[in-house]
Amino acid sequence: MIFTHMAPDGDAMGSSLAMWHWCKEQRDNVQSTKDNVQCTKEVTVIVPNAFPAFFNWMPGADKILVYEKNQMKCNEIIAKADLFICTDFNDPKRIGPMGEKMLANGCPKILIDHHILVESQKSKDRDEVAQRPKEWYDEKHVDSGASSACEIVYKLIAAERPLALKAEIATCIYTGLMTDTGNFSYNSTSAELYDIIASLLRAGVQKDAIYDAVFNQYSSDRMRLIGYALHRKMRIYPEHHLALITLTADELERYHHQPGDCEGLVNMPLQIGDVFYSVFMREERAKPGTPKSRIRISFRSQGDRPVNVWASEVFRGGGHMNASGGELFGSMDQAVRLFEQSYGKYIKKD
């Protein structure tokens, strides 16, 4: 079984993707190679919910199980598992109520992410208090100062033969790669990085059609979304050079929202002279029986201004330096409320 977190974006695609093909590719050698040997090991991806369109190309992308839409499948699966590989995420929480159907079959675990890990921490919402699990993991490959899931996906399985790297997975990697750097504009300062990219184009990688297949693909709703958000919604703190974005539930549902249309927004406001920090907050409504809407809040940030202890010690999130996540459950006029309170705690005046 190979888990990756809700609301998949490129790097949690590419990294259980190219896990997939990998392990597939491992059982079928034990049949080439040994007699009178079969095989029967069943490689399964399940994602908590649905992931953008614009992924539905990936290489494997068709064979992939949405818990949200087959549950009863997804749990007989996770249930008679013997091996998990989980993939850009380190907290059970981060896939929803398969966490806790995971943790309580005893197999092995493999942690595979580039997220800073925090073994035990309590939420920052008052309402709720949320621990994770000490040591819920039997084996990590955790880099911190990875570009992304996939860059340590790549070292694990082809590192030491990037000529015998399959186009399918080369092609997986390169996606994480480049969604989870935008495009290599953050988190790629690695000489190393670019070893790993020009191994990749030598495996067959056509990174211009995957880029057009990742960036190009937008609906017209998408692009009024944008304009509507980057109008209305954009926010200024120019003595912080700080901008907001703030997106409820009902704009985006009057803009025919699609997981994927709010991808890249966080970044925008950088480009203006004088914004260093950006934040994006987006609202999911509350679901049948769950009395809050959940806040899912992006930060980015450009130079040496770290916002990823910001996000964990305010929004119960984490990340990179200049790119990280968090939530709130609540109201979008509470999250911006504590958005506005901590800031000035955790922004480099310059």
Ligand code: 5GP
Contents of the next structure:
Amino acid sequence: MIFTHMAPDGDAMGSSLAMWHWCKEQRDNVQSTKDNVQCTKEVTVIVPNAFPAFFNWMPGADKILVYEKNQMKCNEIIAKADLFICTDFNDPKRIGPMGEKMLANGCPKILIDHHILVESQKSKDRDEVAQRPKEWYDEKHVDSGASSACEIVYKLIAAERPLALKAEIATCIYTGLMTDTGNFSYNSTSAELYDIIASLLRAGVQKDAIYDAVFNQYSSDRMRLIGYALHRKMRIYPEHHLALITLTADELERYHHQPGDCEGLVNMPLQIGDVFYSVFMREERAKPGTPKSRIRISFRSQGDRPVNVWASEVFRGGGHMNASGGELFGSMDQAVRLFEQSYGKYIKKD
Ligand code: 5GP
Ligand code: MN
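The structure above corresponds to the form predicted on its own; please give the structure of the form predicted together with the named molecule next.
Now the complete complex, all chains and molecules, led by this one.
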């Protein structure tokens, strides 16, 4: 069973699907090399909620199960699984209700990730930290310096025999490298990364086609939503080199919001010369039976200006130094108030 995080991005999709293809390949090799061994293991990728349509083309995406849409079947698979591989996250919370179900199944768990491990994250809420299962995994492949989970997947399954790499696996890995580095515009200065890319190209990756499939297939609604957000909803706090964009559920619905439509929006204010921090808040309506809506918050920054402590201490999240996320259950006004009360503490004075 392969899990990746909620609101899957290109790295989540790429790392989980690459592992899926690879596991199936290993299974089929066992079958073909040893006539008397019958390996019948099934391999399944389950994501907590829908992924953006611009990943539908990825090899294997059509076989992914979406937990929110198919809970019964997913619960059955999770309960029966005899190995879990978790990619691109390290906190069971990041796979929603499936986290508890995975922990309830005592079988081995392998972690493949490039985020800072929970154990070393600071949190205001000490009780919550104490409740978190430490070392819930049995084997870890974690490098917080890696550009992406896909880079770690490459090192695990392909680095030793790059010439044996199948095009579909290479394509999945390339997609994660490309999306997690903003098409190689950040977190992408190591020469080693370009050696990996060269191997992926040799394995048959069509890099320009992948770029087109991911970044040039948006709807006109999405384009107008971005225009509206930048024109009408971006606040700039010039003395703090900070920008904030908020979008309520009503506003998103007006533009027929689809998963993935806001992808990249939080990075845009950083294109302004003297904006070094950008925060984006998006409201998700309260689920039936729950009283409060959820505000998803994305943080981005440039250079030596960490945002992960802010995300972790104020919005129960975390992440990388320059790209973090968190959440608040309540109203958009509450989230903005908390943001305005807290930025002074977490923003570096230049
Ligand atoms: P995004 O803004 O793209 O949703 O998230 C950016 C990064 O922040 C992710 O790659 C992930 O590292 C981190 N992140 C986002 N949301 C959360 C969260 O709720 N908890 C933690 N620990 N990290 C998060
Ligand atoms: Mn990632």
